[in-house]
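In structure tokens, the next block holds one chain alone, the form predicted on its own.
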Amino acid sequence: MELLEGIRTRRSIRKFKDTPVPRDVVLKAVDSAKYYPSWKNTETARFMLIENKDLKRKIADCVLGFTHNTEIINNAPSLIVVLTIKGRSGYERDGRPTTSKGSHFESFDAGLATQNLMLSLHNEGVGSVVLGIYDEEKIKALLDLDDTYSISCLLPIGYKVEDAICPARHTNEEFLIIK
């Protein structure tokens, strides 16, 4: 799949089959995820995959009442959990913030390296959605996660089930700003 015909058709897919997504379609994605630019090239981003029905159950009780997002994460073949290393994006090595924005560029670093990944799985046919709404202290208990990490979101994948529409999209005039 060219490139910009992957960013264009991958949606956010909420249903998914049975099927297991291979390790080796993971591990694929992943090294393409180690691609992402990152703050000052500390390349904080860290993922864990959750195969294990039982886990990933308990963790979909950890959504905070949002019942669909425990039905998808329950659906889902498999959860990989993005994780942060905390206090080095945004930071001087010393602790000190390099930047007013401080901890924003852990989720932001994060994000780029949670985007390839999609756009990488999205080549392999396996859809995936973010999900942003949840304990974090909860299920870094169920992970055996310390202080370390902070988790930036959750990620269930699989093959889907069908199509997802594409939403409409701002226009380019609505989108860039040219002063």
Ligand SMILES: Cc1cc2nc3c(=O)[nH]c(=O)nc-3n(C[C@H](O)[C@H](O)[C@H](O)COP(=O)(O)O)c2cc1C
Contents of the next structure:
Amino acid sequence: MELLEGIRTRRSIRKFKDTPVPRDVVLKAVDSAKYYPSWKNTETARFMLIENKDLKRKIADCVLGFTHNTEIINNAPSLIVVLTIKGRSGYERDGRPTTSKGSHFESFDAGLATQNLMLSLHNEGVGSVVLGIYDEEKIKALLDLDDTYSISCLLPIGYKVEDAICPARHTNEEFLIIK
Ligand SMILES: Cc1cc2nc3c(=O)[nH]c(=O)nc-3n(C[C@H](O)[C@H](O)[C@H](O)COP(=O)(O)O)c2cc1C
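Having seen the form predicted on its own, the form predicted together with the ligand:
The complete assembly is shown below, putting the previous chain first.
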């Protein structure tokens, strides 16, 4: 798929076929996603692939009451939990924040990795959607994750049932400020 076509045609997919996404397809997308830019090339983003249905169902219940997301996760054949290793991106080696923005760049970097992953999956015909409403502490406990990590987002993945409508976009005049 041509790059700009991929960027423009990627849509958030929330309804998936039962068909599993083969592990090698996920691995191919992950292999491209790792070329994301990151703070001093610290590469602090990590992906955790959840294929186990029971575990996925338990995670789906940790959505702060936003059952819309429960349905999406349960409907998807696999789930990727996007992790960040805390305290490196945006920080000096001695642990001091380099700028006034503190931990800001941790999930910023993970977001860049996630967009690479979404586009790489899209290139393989696999849909995905970023989910931001979840109970981080409960999911960390389910996944045995200690305080080294934070969860930057959840990403259900699978083959789409139907094309998703593209929500309206800003005009260039709204989007780009030129001074
Ligand atoms: C940080 C972030 C959090 C999001 N959280 C959710 C969510 O909790 N549930 C959901 O259905 N979609 C969620 N989305 C998906 C957006 O609604 C979607 O990207 C937006 O409507 C644009 O549609 P498109 O991705 O098809 O271009 C989230 C997207 C981002 C970037």
